[in-house]
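To begin, one chain is listed below as C-alpha cells, in the form predicted on its own.
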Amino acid sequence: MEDEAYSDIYGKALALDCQSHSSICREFTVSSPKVSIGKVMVYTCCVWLLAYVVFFFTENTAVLSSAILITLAGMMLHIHFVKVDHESLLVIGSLGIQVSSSYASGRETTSFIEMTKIKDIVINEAIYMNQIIYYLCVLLKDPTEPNAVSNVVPLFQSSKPRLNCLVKVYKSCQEILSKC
C-alpha cells in the first residue's frame, strides 16, 4: 500500500494501518500522537504558579494542596477518559462490524454491530465550529421498516480523520459489504 499523509480536521498527524485477515475482513487503526510530556509539563507549571501567587497574597497552604491535587485529577481522568490513542473498525463479511477505543490510560472500549443490522456505510458530513467535516459512520436498519434507517452509528469520533483517510477506509468497506 502506499504510503499517504492524513491527518485530523486541525491539521494533526494521524497514521491510519490497514490489516487485511481476508477477503472478507479487514481492520483499519486510526492512531493519534501520544500525549506530549512538555505540554503536560507547561499547562502543569502554570496552574501551579498561579497557585503559588495566590498562595503568596493569601498565605493559605489550602490554595497549593488544592491545585496539586485538582492538577493531578485532571491529567488522571482526561488520560483515562478523554485521550484516545486508537480507534480500530475491524470488518467482517459474515459477522458484522467491530468499533474500538483504546485510551492512554489503557482502558479499552468495544462495540459489536451485527451485518443483519447494517443497512451500509457511508461518509456523512456536518457542520462543526464554523467548518464542514466529514465523518464514516454505520446506518442501521430500522426492524419495522426495512427501508428506512433507525439510527445512525459514527466511526472514528475522537480521531476526527479528513476526507482523505476516511475515503480510503469506506471503498475498502464498500468492497466488503458488496460481497455479502
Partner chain sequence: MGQRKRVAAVSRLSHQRVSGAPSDAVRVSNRKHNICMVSDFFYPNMGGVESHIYQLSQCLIEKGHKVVIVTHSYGTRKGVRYLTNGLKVYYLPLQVMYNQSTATTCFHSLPLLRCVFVRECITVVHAHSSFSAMAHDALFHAKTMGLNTVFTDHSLFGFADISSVLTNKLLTVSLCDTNHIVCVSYTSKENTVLRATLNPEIVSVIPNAVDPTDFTPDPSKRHDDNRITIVVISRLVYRKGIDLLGGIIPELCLKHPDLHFLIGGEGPKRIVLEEVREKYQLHDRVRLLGALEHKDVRDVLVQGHIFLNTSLTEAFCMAIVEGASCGLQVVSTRVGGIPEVLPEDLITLCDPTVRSLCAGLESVIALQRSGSVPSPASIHARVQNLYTWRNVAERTEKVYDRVVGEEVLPLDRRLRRLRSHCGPVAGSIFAFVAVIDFLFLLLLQWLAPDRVMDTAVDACGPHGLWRPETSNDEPDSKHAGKRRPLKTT
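If the one shown is the form predicted on its own, what is the structure of the form predicted in complex with its partner chain?
Here you get just the chain by itself.
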C-alpha cells in the first residue's frame, strides 16, 4: 500500500504524502512534478519562431521584442497563477479542514472550513473537459436546513489525482470524521 504509484487523470506521476500528526489530525499532500525545462523550451521556441515569421514579412523589430516580453510575462504568470506544486489537505477532528495550495513561484493560498459547516467528505463523479473523472469534495451544510447541502468544495482541483489516491485520502478522512 505504501509504495503504490499514483498518477493524475492524464497519466502523469503524482506523489502522495500522508502525515499523521496525532490520532485526530492528519495531513495529505499531493505534489505534482516540477515544470520540465523541455516544455518551457518548446513553448518559447514556438512563440519566437512565430514572431520571426511575422518579422520576416513585416520587417518590424517591435514584433521580436514583444515576443520576448510575451514569453517572459507568460512564464511568470504561469508559475504564479497556474502551476501548482503541491496541494495539501489538513484534517483536524472537531476543528475543521484546511485546504492550501502552493504555486511554483512560492505563492500560497489557504482556506479553512469549520467543522460545524461540514456535512461530509465524499468522492463524486463529474464531466470534466472531454472526460468523466472522480474527484474528492467537501459537502457544506445549509445553515437553514440541517439535512440539505448548500455548497460543494472540490479538493485537489489542480492536481486531479486518480481514484486509488482519492480512496486512500477519503478513507483516512472518514476515520477522523467518524470520531467526532
